[in-house]
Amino acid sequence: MKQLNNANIENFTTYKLEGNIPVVYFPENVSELKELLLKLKKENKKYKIIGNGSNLIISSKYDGVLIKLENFDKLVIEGNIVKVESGYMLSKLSLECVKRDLSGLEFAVGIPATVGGAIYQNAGAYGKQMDMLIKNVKVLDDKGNIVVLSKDDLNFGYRDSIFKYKDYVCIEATLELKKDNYDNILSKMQENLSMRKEKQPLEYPSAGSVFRNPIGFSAGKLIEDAGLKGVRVGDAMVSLKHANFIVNVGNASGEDIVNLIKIIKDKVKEETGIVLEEEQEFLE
């Protein structure tokens, strides 16, 4: 199995955050990723399975190691079922259907997201969501048996899914999308891509939206209504385009992250009375 030692937090976070982790390990199948998950628990060592890091805040201090399933890659498509692996490219697969004239993914265009990451995630955009699309998936679970969930056993919410409470693994999942028009598909995949550009901060690397949307707000304009665009702590910044994002300037390290989402919950709260709740976590 491929391993990386002291290895740069850069390379695995869209934040490129400064800071190095002791070990990455890079399994090739289920078999490697069950031996190698037996073992770190036997040694009670910390570790976490990452994607691509889109959704991921590492301290600069963090001493585990990082699992990264980017060999579990596998796709296959029949009819309008689509059976793909955890560690492939959401992005990608959602241009992958268009090609096939499969609607569904069309919302996925241009998140920088494995598909196991946005399961765990419950990922979604323009009032679409990953758990709209699942039949089932399948994970490994604490014991180191393959099991496989229905949609119903995930627990689905916003941002939200069992993955987030339970020691499963997703290894792979089963979508069923909807044919349509490839020029409807593409059309709708484009509007979505202008959309991002236009109203994200994509010049500098962030990992999304830093917080939910509460019931009947909208994080960014309370944020921003706060006086806190442009805000700074060392090279982590909220940006200036969209206020629900975190962008790194230069080096922002995971600390600087941490303490700059501080700062926004502390005067949100002080000026409105409203909690606002992390989308994003935090490895220490």
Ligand SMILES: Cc1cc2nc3c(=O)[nH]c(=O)nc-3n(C[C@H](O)[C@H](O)[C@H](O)COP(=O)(O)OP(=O)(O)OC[C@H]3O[C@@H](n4cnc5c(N)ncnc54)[C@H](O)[C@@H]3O)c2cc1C
Contents of the next structure:
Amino acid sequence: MKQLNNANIENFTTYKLEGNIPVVYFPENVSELKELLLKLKKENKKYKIIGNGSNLIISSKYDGVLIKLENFDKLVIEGNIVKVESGYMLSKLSLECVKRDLSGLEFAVGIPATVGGAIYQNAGAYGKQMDMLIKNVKVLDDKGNIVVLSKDDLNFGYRDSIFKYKDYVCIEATLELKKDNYDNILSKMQENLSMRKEKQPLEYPSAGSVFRNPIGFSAGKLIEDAGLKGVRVGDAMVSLKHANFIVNVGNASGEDIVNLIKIIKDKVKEETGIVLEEEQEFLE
Ligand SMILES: Cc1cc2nc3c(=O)[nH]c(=O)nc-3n(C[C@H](O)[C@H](O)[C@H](O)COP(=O)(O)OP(=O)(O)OC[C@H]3O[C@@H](n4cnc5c(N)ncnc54)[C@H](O)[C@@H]3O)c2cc1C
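Starting from the form predicted alone shown above, please give the structure in the form predicted in complex with the named molecule.
Up next: the whole complex, starting with the chain shown before.
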């Protein structure tokens, strides 16, 4: 199995963070993955499955192992049924679907996730999210068994799924899309992309929204009203364009991002009494 020693974190996070990770493994298939997980568990080693690192803040001191499923990239589309492995990029999948006049993934264009990461997080935008398309998901469970879980078994919620609470690896998903007119699908995608370009600071590395929207509030507005746009810790900065984004304007580390998150949370709590909850995950 391919492995990378002393790997640069920059290449595994969309934040392009500073620092190195001892080892990254790239299993070729489920049996290699299973064997690797059994070995790491037996040796009591810290590990993390990663997709595209677009929701992750990795500490420059992280001393665990990363397992990247980029070789899990098979795609089969028959009619309106899509079978896709978890390492496949979601944006690429949405483009493959539009080519076949399949509607459902228009929201996903511009989300730099893998299918596995998007299912873990129940990623979504513009009122649509992954669970609306899922029929079932093949997982490697905590005992090393391959199990197929139906949509109901996956406990989807707002940016939430069973994967957050169980030691399961998503291997493959079956999605059901709808036939539609090519031009309709394409124009919806283009509309979504232009909204992203207009509102999001895509010119800098980031990991999307930092905080969940508290019920009835916009996290971005709360942060902006607290006067935090442009506030920095090292090269981590609250975006001037969209206050719920932290951007890396140079050589930020995971610690810089986390320290800035603390400043934001403290100030918003002081001003409004609201405790913001992170959407992004910190690996330390
Ligand atoms: C510019 C930008 C825009 C964004 N826009 C949106 C948006 O509109 N909507 C939205 O919801 N998110 C958005 N995001 C955030 C991010 O893309 C999503 O949270 C996405 O789901 C993360 O996927 P990933 O593959 O990068 O996962 P990673 O960040 O690599 O991992 C996230 C979590 O998923 C777990 N995971 C990954 N693969 C698997 C697997 N195969 N099995 C089990 N667990 C797995 C990891 O262990 C980790 O806990 C945006 C990010 C950026 C940078």
